[in-house]
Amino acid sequence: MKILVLLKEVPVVSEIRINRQYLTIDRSGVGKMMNPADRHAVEAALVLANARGGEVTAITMGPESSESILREAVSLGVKSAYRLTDKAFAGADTLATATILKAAIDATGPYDAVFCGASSIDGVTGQIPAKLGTMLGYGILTNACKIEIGDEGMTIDRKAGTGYEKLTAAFPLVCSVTEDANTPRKPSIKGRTASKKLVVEVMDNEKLQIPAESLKSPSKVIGLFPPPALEKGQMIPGEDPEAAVAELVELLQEQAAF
């Protein structure tokens, strides 16, 4: 089988700042890492490769610094890697990003399965898997928290309220995974050696030949702000439960909570 995993370099959340002038995340001087859910996508891809035979390829879209996450993936067992970069790709929204990824998949594939994280911690849209699967004409399995490999495809469990949905798709397919889907493996000595020797193939739009019209982002950011700080809860002191309940009810009535 030919299997692909999509990776994204994201800022360390605790260090990010917001550039209010340009409505962007200010990544200067901020540590970078592989998007957490993508680690689980790598594991899912490697499990499939081990079960059905085949190799895993990784693709990321980003600057030169993002090659570090490709090397990390190779240290885990991924065999080859591509980095997509071009000035024309800058500021791409989820539709433009899916278009670029689709072009890269057409150029390097076809693939029997494409894995990715359910969402990234910097954008948190979760839109790429469904858009990409639709563009490719592949089966789509999203937010997988459990994966079962079958002869012709895969079956996943997806959280739905207090229960789970069970969904099945035949190969070829796109599958996004959550952070509770599996336990990522550790790098091996052989993998670390391979990651140091890795030659990342860089693909720009001269290679992908995406029309300029298709790279235009139809959506735009009109506001960007950090979430409000959580307020501390109010503690009701005392050892008398009935008195504490009465005080709590009085406080809730004052705030028109019910």
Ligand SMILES: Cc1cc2nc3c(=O)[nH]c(=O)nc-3n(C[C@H](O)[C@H](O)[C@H](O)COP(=O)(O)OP(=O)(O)OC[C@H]3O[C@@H](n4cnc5c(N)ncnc54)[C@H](O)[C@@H]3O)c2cc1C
Contents of the next structure:
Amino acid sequence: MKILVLLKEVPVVSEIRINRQYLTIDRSGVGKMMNPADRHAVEAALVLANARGGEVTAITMGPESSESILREAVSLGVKSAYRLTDKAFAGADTLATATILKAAIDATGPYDAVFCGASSIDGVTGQIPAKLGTMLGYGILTNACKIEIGDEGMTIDRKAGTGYEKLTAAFPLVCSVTEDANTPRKPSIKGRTASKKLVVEVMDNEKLQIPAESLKSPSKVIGLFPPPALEKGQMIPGEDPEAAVAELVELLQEQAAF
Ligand SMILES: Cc1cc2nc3c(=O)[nH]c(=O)nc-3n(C[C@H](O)[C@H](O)[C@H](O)COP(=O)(O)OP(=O)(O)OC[C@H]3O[C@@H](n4cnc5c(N)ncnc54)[C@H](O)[C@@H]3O)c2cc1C
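May I ask for the structure of the form predicted in complex with the ligand now, the form predicted on its own having been displayed?
Next comes the full complex, this chain leading.
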């Protein structure tokens, strides 16, 4: 089987500062890491490769620093890695990003399965997996909390309200993976050696040949605003729990909460 995992380099959230004047993220001097859900996508891809035979490739679109997450994936068992970069890819929204990733999949695939994180911790749209699956015409399994591998495809459990939905798709498919899906393995010594020797293949638009028209980002940021401040909570003091509950119910009824 030919299996792909898509990896995104994201800022270390605890180090991010917000520019209060422009409400933008100040990324200067902020550390970078592999998007947390992508670690679980790597694990799911390696489990499938072990179960069905085959190799896992990793692709990221990002600056040179993002090669470190490709090396990390190779230390875990991924065999080859591509980085997509071009001036024409700058400022890509989710549609343009999915278009670029699809072009890379066409150039390096076809793949039987493409694994992604369920969503990134910086963009947080969760749109890439479904957009990509639609563009590729593959089966789409999103937000997998549990993955079962079958002969012809995969079945996932997806959180839906207080329960789970079971969804099945045949190969080829795109599957987005949550942090509940598995426990990522640790790097092996063999993997660490392979990651040091890894030659990342860099692909620009001369290689991918995506028409300028398809790289346009239709979404526009028209405004930024902080979320409303949380209202101050109200404490109900007292020793008697029953009296406190009665007072709470009265207060909620007054405020027409139920
Ligand atoms: C109008 C607009 C302008 C933007 N301009 C910029 C900009 O100038 N610079 C910038 O850095 N971002 C920009 N972005 C953000 C950029 O669109 C997103 O980072 C990107 O489209 C991925 O979206 P997401 O993080 O929400 O992905 P999600 O759908 O939340 O990610 C899910 C999974 O998809 C995969 N994935 C996502 N992104 C990548 C990637 N790059 N490579 C490989 N796999 C990936 C990963 O497996 C990830 O876990 C812009 C967004 C908008 C709407």
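Residue numbers count along the first chain shown, from 1. What you see is a predicted model, and the numbers here were worked out from it, not measured in a lab. Rigid core: the largest C-alpha set superposing within 1.5 Å between the two forms.
For G233, a C-alpha deviation of 2 angstroms or more is recorded between the two forms after rigid-core alignment.
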